[in-house]
Amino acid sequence: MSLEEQQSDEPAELESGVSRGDELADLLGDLVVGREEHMNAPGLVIRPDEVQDALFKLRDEAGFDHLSCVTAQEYEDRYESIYHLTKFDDRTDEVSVVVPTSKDNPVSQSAEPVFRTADWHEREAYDLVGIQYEDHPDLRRILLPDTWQGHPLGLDYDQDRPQIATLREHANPLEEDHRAAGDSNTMYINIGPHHPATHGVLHVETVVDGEQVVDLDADIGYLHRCEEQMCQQGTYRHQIMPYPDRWDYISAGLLNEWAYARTAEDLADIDVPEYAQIIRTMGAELCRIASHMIALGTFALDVYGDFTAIFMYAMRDREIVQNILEDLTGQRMMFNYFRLGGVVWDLPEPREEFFEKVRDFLDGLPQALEEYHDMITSNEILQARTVGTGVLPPEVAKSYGATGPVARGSGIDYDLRRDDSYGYYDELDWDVVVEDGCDNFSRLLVRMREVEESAKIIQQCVDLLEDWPEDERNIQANVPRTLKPEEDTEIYRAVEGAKGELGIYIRADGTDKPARFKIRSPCFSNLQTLPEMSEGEYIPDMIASLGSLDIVLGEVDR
């Protein structure tokens, strides 16, 4: 869509006769340009040196508080930048503000002083992308290496481009040390990338002084491989699906499958069987226990280094889950069971023997929590070691974009199975967990609360799924063979993973494949908060708020 469309596109009217759009433009007046509409929202287009003050209005005055993600994409005639706004306590109201910037200057001001979020986001699309944001604090590569040439998504993208690389790693081991001018007493340490408690390829540039840590920065991109530009080559119907098991690939693979399909199934107008719907809640809750056991694990061995108990312990009630979703899909960590408009096959024969199977894991778990919270949170040392560390006070949670069990440990009651509700939940029992700490030990009850929530979610579709008419077992809708949704489409839609909010924004081009494929990492915004939690504390301290926010790198990366 050129400028003048975007200028001429005409809202659609509510009942009311006033569209959200309308009044979102009235508030902002001369500051909108243009007008959008997004599947899931209007879209404003704002003049991009005018950004931080339509973003401070919608923030201040009609309460968008949540910048959840920061889409940005090349067009023929001009680069793009799409801040989705939504709020804490509504998630249902968004709004798309659009930046278009011309070809020969791309450059647009900064969101970061609104939103804090927007410092990585904008240094992705500065990196990937090629888009200049003035007043940023610090743009720069962030996923790819400082001497990259060129930007991997922009239209004229050379992937044969020789690129260089400056093998810092063979310099002069032995060369001199230095020292910072004046009674300073900083050190300057690397943790990680290859390092257990990183939990993966994580650079920590860490700067302490004497023992505590005056100065942090988080280097990624150690496992980029520019999943969205692969998305982007494959189709919509059978070649993306495989993909978003690759992202958070620990134990969330059928939650990392409904981002998409949930996407995708609103781009096409398709609808799921409710037989189907019901099998994805349980194995998504599945993945969710799964995937909290092992943070629970991996957190309990960075704390306090106990790998014989609790680490196996939680690796062995983990197993269970893995048992259960090997027999629902055939495979252990890339599941690639979802499809558009369902899952790929039925429960497993005998389902009496599914069924029992689940239950008897089920029954078990209550005991299994109890033990787990007799040697964890009842344990003093780990209770001297998280309570009161990694603060994170629930308006800068909200700054940063955290999500997930990293938000509702700071008492930020959103989940998006509830606010933004899909799949079956919205016909279920269930509680979100939330607890109002802020610190380390928060986020750990919150997901040990969560295992609770999500075992009585699975409890209720198997009693629904073990009396479902067997006439009436329908797991997928009829859906086309090729799937090519109307050009210039646009939406963007997320599911509640285990790790926070995984969103996913798809504009389409008239053909089978996405024109633009921008995936929202819940890890990716959660980790830009641990500067803000590790400040202060001294380096064991940054080492719980960093197992603390149970980040999987192929997530952060992409």
Partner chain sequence: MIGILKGMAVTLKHALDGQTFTVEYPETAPEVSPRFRGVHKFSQERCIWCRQCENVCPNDTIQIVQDDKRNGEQYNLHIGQCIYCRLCEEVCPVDAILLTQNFEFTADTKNDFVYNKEQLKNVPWYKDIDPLNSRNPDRNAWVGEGEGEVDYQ
Given for the second form:
Amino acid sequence: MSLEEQQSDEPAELESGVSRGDELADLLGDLVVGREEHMNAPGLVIRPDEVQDALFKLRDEAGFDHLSCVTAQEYEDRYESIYHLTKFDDRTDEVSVVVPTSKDNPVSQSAEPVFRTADWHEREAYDLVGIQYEDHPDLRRILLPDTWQGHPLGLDYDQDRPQIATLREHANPLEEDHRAAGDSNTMYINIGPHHPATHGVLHVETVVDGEQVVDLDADIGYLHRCEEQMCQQGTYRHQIMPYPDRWDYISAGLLNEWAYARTAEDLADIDVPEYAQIIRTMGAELCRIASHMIALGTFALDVYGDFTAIFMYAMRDREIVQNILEDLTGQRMMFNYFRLGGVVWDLPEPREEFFEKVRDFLDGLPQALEEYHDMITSNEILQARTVGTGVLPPEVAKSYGATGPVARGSGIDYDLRRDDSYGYYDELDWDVVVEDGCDNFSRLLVRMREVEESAKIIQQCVDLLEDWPEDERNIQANVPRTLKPEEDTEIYRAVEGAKGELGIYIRADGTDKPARFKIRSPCFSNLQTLPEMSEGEYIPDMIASLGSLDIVLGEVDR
Amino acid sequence: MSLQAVLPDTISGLLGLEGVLGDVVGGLVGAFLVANIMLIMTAFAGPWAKRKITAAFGDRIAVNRIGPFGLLTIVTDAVRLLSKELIVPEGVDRPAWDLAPMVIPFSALLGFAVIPMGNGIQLADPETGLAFAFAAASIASLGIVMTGYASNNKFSLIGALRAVAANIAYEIPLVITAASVVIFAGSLRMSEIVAVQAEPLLSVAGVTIPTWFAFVNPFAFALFVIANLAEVGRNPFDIPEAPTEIVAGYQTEYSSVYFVLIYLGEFIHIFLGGAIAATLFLGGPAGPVLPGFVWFTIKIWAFFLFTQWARSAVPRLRVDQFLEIGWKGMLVLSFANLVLTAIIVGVIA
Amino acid sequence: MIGILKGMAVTLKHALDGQTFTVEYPETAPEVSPRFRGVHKFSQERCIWCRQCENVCPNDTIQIVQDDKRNGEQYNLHIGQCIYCRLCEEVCPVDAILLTQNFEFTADTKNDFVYNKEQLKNVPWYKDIDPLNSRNPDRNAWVGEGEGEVDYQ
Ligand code: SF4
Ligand code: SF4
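Cool, the form predicted alone is there; where's the form predicted together with its partner chain?
Every chain and every other molecule in the complex is listed next, the one we just looked at coming first.
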């Protein structure tokens, strides 16, 4: 640990960030051809043909082992890829590696050999922005169909041009068993996009040998809704906030809203009143419980194979949470409750009734969890199915940028609520849940135990809110009607969403709308680990692993 | 020839017919009756009871809109399913694809021919009754293989292969466990197996407990029930269907009438499993106060209920674990049971 | 084996206690929170045609047509496209557009969901509750203007 890292309280961060930048620039020496300042981290500009050298150095010598996100964007005069690096051990130590490429030859070296998570991130950058990555193992489109013309986030892209792809032009995986050719022992099957266990429209191209998975490729993009572009067309102040609810739409709304709120508040330098932060924290943890309940229910569904009792019980408990959230926010899933600088509503009147409702839920939770343990974790068959299957070793998880319960189930002690604290979390008493099993069972356990921790947090928030003096209940900071952050400020901030690190990169261009809005979806990175977990395993284990990842395709595809 | 006159003889007697004509008419009418009894039961079980039971386990209400307790759902469901378009996918192997949905339910129905249902309802009582029942039940596997092979669908194929593997792995323990009962009873004839169980085992405080083999040898009963669950493909052994893994297994491509037939076959199969278990271990139609047929119905419904209960709370095994339990566990245990029974019976007799 | 039996015991307990969590809709009309956001209700008497709602709407759901003297002529709202974010209600200075708790609406085609101002006016209150009061208290907190000049248009 260097000196700078230890003194990482808010105001000192910027100062130390500067010296951190110098330090890292020294480390990289000639590789750095320029410097930039992002609000969250120093930016080092690297030549496009030296990306791997620089990243290897940063990873191996400076310990930046987490490639959180890759942002690609097009400027008037250049393309740019930004690698947002940080550390699993010290989340506040960040650096952005900026790789500009020329307009007429947008070729940049791939980071895939250094961080395997770069595989999909760079494919997305290629798909949407049009940067080519040299050395990339498999540079195909990822979100859009193979036949798509143009790169929609590029500046000269024609939105009105119709995209007509006939079935003939489209690679049709049903046509022939192309992967089995010449090897008669394997069979190619399409698991999804219409399959009962894919949690949405996911298409897993699977090659099986008997019942064992030999090769597997997740084909995503069926639910791509241009969320990034929609946010680029909305005003900071009002119009972006409704959309994060729709990324991870399975009850995680407030957690997602917080990702945007945090990023934009840091960007525009808005302080949030303490009272509002407590409400936010409470709401967010309620969402986490609801979201984990669904994860639990659907995982049971995948392993049990039917809409059995457990799924119903999980839905029932989630329903209680949703009723509370409905009272608080006015909506059951698409909350739109946070505002920049606070929340839109104070707790509903009469407050006592609301507190009682929350308390009743918290009181009933231990018993409900006990039932789940009786039905799920202590069940021998379930143990036989999940212990030791879908193994994801910690190094692999790190390399793929896995976060959230998936990482914590692999023994990685990483939780943004504690490591890069925001809201009211650092004032409260709770623990980060970590399990060392690295298998499906651990991931299940992590979620079940996190529900308990969330309950603890909510309990404390309710106590605080109850005693809060009436005249200090300030739910909103005074925020101007139109927000226009300064030109060329760039920021990448993340929060601990239900599924992991949910990050947002924003570049402001002086108008009231973002010039680039990039979403780092935890599900996107987590889903990348699926082949690692399932190759060589049986189909049922692959399904169980997929369930244990708890992906939401709305967030994967955005 | 048998302890009780079988149903066809009773019918032809009632009609005053004799000779070949009596046999034919009696047989046909009897078969018609028995088949309809079973079809009515499955009609209740499939669209209505299953939903109600699942809902009860999951704190829900379930069908209650049409008719009292939602019972008329059975009618509407029948109309709905029968009026749907029958989708024939490209490339299916036609005769086999069409035959399979018939083979599956009829093989299960066939098994009921030798089951004594009480009150003289039994179509035939051959000396090899038990063997016949098992043989008939196993024909369903043939139908499943046909569906899997003919559907031209990989999920169907996997499902069918799983069904065959399951059948081989669990049919042997099933039959071997049944054989231990046969050693007790000294006969394969169903009516005799039932008759033997009528004798009192012991009397406690004026209540006589009969020699139902479930009481005599509870271990064998447990083995039989487990093997039977696997045989009829219910949780935790529902791997041939395995909805979350292989979509719907062997029945993936079937719709409309064909789907109804396969679905029907599955339920009749469960009831047949229950019927064999009841006959072998629970004294067949025997029971106090109520008439035999009612007791018989209660027993097979109890088995059905049990399958649904297991479905609500027991996860599915993985296919390799499933086969492992079959070959390494059930097979060994069932043989042990058989040998032990043989020794005990040999020593006592 | 114990674990399996425990699980079966739990489900049996639930089956036997006869409690259900689901309700029979529509016989049992669900309780809806006062803050719940359903179909809009529009009041032409109140509206001052300032067009703020139209401007703030994130997905162009509201369409206002004015004559050359800035008098309102049409107010159309596509309730099938709306994402029920309530921003329009929040910015409206005179409570002319309000989201009722009414979530029960049907139509044969998508186009039937384009409501004009008459249809919007006739949207019924859910269970006859006007939710305005339960929402009002914090309006001022939210409509705060910041330091700079107010720019309404
Ligand atoms: S609720 Fe939101 S989306 Fe709907 S009309 Fe109002 S501002 Fe537009
Ligand atoms: S904001 Fe209110 S007053 Fe202004 S146009 Fe809209 S409905 Fe009318």
